[in-house]
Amino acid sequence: MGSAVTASTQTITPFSYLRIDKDASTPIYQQIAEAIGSLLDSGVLPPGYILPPERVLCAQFGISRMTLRQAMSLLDREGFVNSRRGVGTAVTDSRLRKQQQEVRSFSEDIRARGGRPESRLISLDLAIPTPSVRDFFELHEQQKVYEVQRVRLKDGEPLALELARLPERLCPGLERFDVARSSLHEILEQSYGLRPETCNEEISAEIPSPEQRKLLSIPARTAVLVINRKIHMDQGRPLEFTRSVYRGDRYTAVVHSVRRSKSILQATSS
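The form predicted on its own, please: structure of the chain above, on its own.
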């Protein structure tokens, strides 16, 4: 079973009661992130509370600074804490944290909007990536990526043209799966153990090309909404680089923005 965490000082803090199991299969950094996350999510510590210094937590858990920083990085990406150099790691406001947008696939997004998602596969190829894609995945010059191009439909109507790129080294043999009938994210998670954690999106409006207009049945004088998504796994590892072209007359991008709590803003400006 888990071994009790020994405190580095005689002061009893909420962190003194946290436990980890160094013999468990779950990585230690993940155990620490989950333990601290549960503590923060319970509201024991108020928004703006500055966590103990690294040296104190490392001594308390009996771990290296690298392991602790992995745990804190995970908590930061999930919105539990906000780390700033020279200031420390502060607890975020839980009310704001719950408003942050989830990383959703096309299928999950359409279901959440009350629709029925479908896909039509155009191509699935192995290719040498462009320089920008290669840099994102940190690949060598001859390493390839899968390029999965699909028409995405809502209730039988073409809605988006999607080009997803994934490193071959992460999902070898991807072509054996039916990516037209199955969710790509479900395949990655269930068959390769690859789980999306964070996503950055760039959204812009463009004039559709003749091919895009034909594939999506776009009416004349209608623009498209282009969304470039960069998806990462745990520890910031790149997983997917996707460009999606949506019909401007059928799709609206919904972005949930949050404002950090006043205490954190004051801390970062001091």
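Numbering follows the first chain given and starts at 1. Rigid core (definition): largest C-alpha set, two forms, superposition within 1.5 Å. Source: prediction; values computed, not measured. What changes on going to the form predicted in complex with the DNA:
- When two forms of a protein are overlaid on their rigid core, residues whose CA moves 2 Å or more are considered shifted, and residue 219 is not one of them between these two forms.
- In this overlay on the rigid core, residue 55 has a C-alpha that sits 2 Å or more away from its partner position between these two forms.
- Taking the rigid core as fixed, one finds a CA shift for residue 241 smaller than 2 Å between these two forms.
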Contents of the next structure:
Protein chains: 2
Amino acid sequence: MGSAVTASTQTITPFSYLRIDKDASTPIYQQIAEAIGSLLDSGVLPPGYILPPERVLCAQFGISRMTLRQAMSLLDREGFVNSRRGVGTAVTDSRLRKQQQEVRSFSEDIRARGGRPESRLISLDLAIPTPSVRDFFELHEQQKVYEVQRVRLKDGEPLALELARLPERLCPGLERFDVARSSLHEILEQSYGLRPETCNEEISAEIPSPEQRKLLSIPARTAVLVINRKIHMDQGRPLEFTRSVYRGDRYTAVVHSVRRSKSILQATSS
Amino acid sequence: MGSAVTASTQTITPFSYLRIDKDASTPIYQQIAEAIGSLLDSGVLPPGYILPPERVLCAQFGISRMTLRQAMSLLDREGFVNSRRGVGTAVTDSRLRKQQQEVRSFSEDIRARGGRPESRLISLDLAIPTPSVRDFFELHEQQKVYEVQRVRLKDGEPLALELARLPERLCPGLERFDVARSSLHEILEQSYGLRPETCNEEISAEIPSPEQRKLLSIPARTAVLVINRKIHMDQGRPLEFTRSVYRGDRYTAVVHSVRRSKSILQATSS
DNA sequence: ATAGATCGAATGTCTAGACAAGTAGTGCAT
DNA sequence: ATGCACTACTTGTCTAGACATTCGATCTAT
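Form predicted on its own done; form predicted in complex with the DNA now:
What follows is the entire complex, opening with the chain shown before.
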């Protein structure tokens, strides 16, 4: 407050009240990114608002410019702000946040939609995989996969039919767990140390089979949304291959995408 | 070659042959990111390969470490490499590239799938929008929107029925263009300077109506994939609201997602 | 053999500057 | 009034260091 950084009058901005702890274990740039990020997130600053210049912020925080720019880089990367050389750094509209599409399990998905997820186990087998499944898992002739078939419910109502396949090699003894009660992904992470990293989904529309119709209580003249998802782990190792059949009248897949940013390699565009 | 950076023997790596131009207009860190990126992309270095330490690369390129780290940051952000403190920087499996889901027009989508996109214009009207459409575009009572209805074809076969809505205010005189021949997105960008930035899609499965069945020549017992896409521009301004109906037997939506990275604000998780 | 201390090497963070390059406005000359 | 040079201010790029933190291997004492 009383510090005379420059002799001129200091404009009071919302940034004047942010404080950082230089001795904390979390790095300064992260503290600043979080502080400014939450300032933007709370809606205190309207979209288009021009932030104070970097040098002013540096002086206020008492840090070097490169450190501040590291924080700004984080904010820019996630779409909180938008810098233009020679002009300044402006607050971006919150609808424009560049969040990556996230890998979500059924449970996480339903909870994110404000529902209560449940499962009913239909079968849990150890089986010889079909060729396409074996290909995906890169297995030998004899290696088996777990096939977990469940009815998935949202708020007590049947929503989807799910067939998850996992290689036995990665999670031996899976049948000992109660896959109906706890989330399959929680079991994989906590008991086997397996973490999904990337996911590729193929979404298509189909007419339900009589069996699907019965298991999901699908009314007449209703289609189903079929999602085939392939999940990989950190070094690209295949983890899960799941086919989910959702009631078309109760479920909608949501995809968020952004404009192609100038990539390092823009070979794919013709 | 002849430079004696250190007295010890220099290991020859593929990086030894990369050259940069310090006087070029493109920044050094970007040149280096591109050079190393293309090296990784060409598959010269296998996944898991440990790059030379930063300080070695700095010496080879004759640049400062912060500059090299800026290049590495780019590569890391796009998933080309993976750094671990105390260990080193390793090449990531190419299947693990963290590409953002991209905004694609129908034409771009079909071309990316290796097909030839075409259009047949059904109607182009200037109409009073429905409440939900008006809400999205933030329009007043009297303001109108263009409604462009087209049959979209892939390799000459009807694939989708598309109803695109655009506010008249943004693209007055749109009817003068040949929206059947050229891509709507190209017209918007080149003639009106309108560029899509983000896109939100809701994908659902439905039973086709008799009219849809006729226009798309949909066979019996086939569902349709319905995609509602809302496109925004740079400051979050709404640009386009489109409803597309795809033949379920010919089209599959593809979604790529990644594990939630440690975000600046991780408030959403309960 | 095994557990623990040590140490070298690697990335992570940060500093205090410098110059480059783009933008928008000021003010002058026409 | 109009066009143009100039200037102040902004972000972008880069340097040459410093110390911190983490990991893995080696060495040592038990």
